[in-house]
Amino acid sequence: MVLLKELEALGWGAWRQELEALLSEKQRFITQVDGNARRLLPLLDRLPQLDEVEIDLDADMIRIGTREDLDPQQREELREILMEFRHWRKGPFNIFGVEIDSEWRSDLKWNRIKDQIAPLAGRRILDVGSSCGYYLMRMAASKPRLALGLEPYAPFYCQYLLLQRLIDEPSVHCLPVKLEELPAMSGCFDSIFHMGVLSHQRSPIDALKQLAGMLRKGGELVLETLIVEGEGEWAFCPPKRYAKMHNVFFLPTVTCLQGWLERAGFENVRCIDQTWTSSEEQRQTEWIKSESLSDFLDPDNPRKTAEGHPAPLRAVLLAERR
């Protein structure tokens, strides 16, 4: 595997055998067991194949090719293929003139953080829960040494495969694995992005400790997660569901989250952004087949979820490994 050879060249050969075994099992599951992946993977061979494609990874709407690259029939067939890959949670993308209006306007989050994080040029980056790879592609515009995503949910991983087949960006890779399935990989990364994942962790401090262990000393963590307004070191634990999600376990105050990070081995912890999730950033479009933000909130009070809990408020914190 090309990625494993690259990791070995970076001095990560100690974990090669363990990674090979893990990826072999994941590959078997995706190609032989997972029904969504078995349906989607054959569609990759129907994508347009052009010798040269103009690509812009540094645009809010990532652009792959131009409308003029395809005739109307080819473009309509491409649109049908892309629709088969719904739900498109992260984006947006313009692929040969077909605009994917994803559920999340991921460019809004990226623009809030891109000028406040450590420069990504030449860095080894890990993006946990990378979905289709929108942020990986935006990172690639800064010329990192490696931008590695983790996306265990097969349909989103297949979206990444589709995009990478068209973009063919050598610095970008994605593994269909969970963070906790990886070997220790101590000190391997210069930057780790952990966005939208922590609230789904049953043991958030343990998750933060694992991230700290994978960063080099002085490496940067970019942490974005749901929080709750308030003072003091406490966290809200939804009794059943939160915004119709059954897998949200802890919403800390910013002060509490800072304490978790310090206990996990980080320093220079600071909050750089707090933003209420709005219908500008998350909404239902034709590119998803499910409910979205407006369905998760109290119709009479947008500051409350459907269950009566505080509405989604997200914070971004930066921290360095001690």
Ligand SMILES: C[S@@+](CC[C@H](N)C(=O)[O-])C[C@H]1O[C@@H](n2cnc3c(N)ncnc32)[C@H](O)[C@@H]1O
Contents of the next structure:
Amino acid sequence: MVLLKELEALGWGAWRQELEALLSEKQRFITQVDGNARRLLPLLDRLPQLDEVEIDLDADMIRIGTREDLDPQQREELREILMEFRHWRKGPFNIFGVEIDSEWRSDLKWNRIKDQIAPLAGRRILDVGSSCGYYLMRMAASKPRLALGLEPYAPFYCQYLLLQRLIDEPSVHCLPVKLEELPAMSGCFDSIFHMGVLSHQRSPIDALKQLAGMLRKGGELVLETLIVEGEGEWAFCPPKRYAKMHNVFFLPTVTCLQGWLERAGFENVRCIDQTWTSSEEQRQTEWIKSESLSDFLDPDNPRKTAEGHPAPLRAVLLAERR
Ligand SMILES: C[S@@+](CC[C@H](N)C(=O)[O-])C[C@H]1O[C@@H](n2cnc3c(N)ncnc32)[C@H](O)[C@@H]1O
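Cool, the form predicted on its own is there; where's the form predicted together with this ligand?
And the full complex, kicking off with our chain again.
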């Protein structure tokens, strides 16, 4: 794995042994145990192999190659392979003329944050819960030193492998591991993105403390998560499901979230955006096989979830490591 070779240059030699052991176990799991990965990995060898491919990472719809690079039959084969990698939750992408209209318009979130965060050029970035790597690739357009993703769910990790096979972006890497499985990696990152993950974590303050430990002093956290409207320091704990998800644990108010961040070791905490999730941003397309936002909401009242809870409202907070 290229990343391991680069560890010394990054000054991460101290974590080498632990990372090597973790990654070799994950490699074994992905290649020998996980059924989805074992089905998907051989398909990577059937992707088009061209000497030169025009890439545009700095576009709302990331573009890999052009329609003219393939003949109609090759394009149809590519489309079939891409369909095998469903669900495409994050995107969109245009790959040799095949448009992946993913469930989420991830460009909308990126456009809400990109001009408000610390410039990414030259930085060592961690993106926790990077899914297929849409944001990693958008970050790479700013020429960071490293954009490292973590994506433990094998089908999304395989989507990343597919995209990286075509894009071959040397600053981007992704590990199929959970945040809490990583060694301490104290002070290793200049920027950490933690978007859409906190509500799924049973111990959100522990997760934030871990992130603070991984940032260098003054490094920036970009935190995006589900919140609830209201004043005061409290969080809503859905009793069972939230918007049909069984793994949502805490939805704090912004004030509560600011308090969590300060307790975890951050300062200069500020909320830069609050957005109700709309069906422009999250909707069913042919690239996912499951339900989407309109199925998760009360059909008679879009400000409520199917269970009668407040509808999805997401906030972005920026904070610096003290
Ligand atoms: C709701 S998606 C958000 C994806 C992306 N960050 C975004 O904002 O659009 C959450 C992602 O985090 C991953 N994830 C869940 N728990 C995680 C953990 N403990 N560590 C790292 N990634 C995790 C999931 O597999 C999923 O891809």
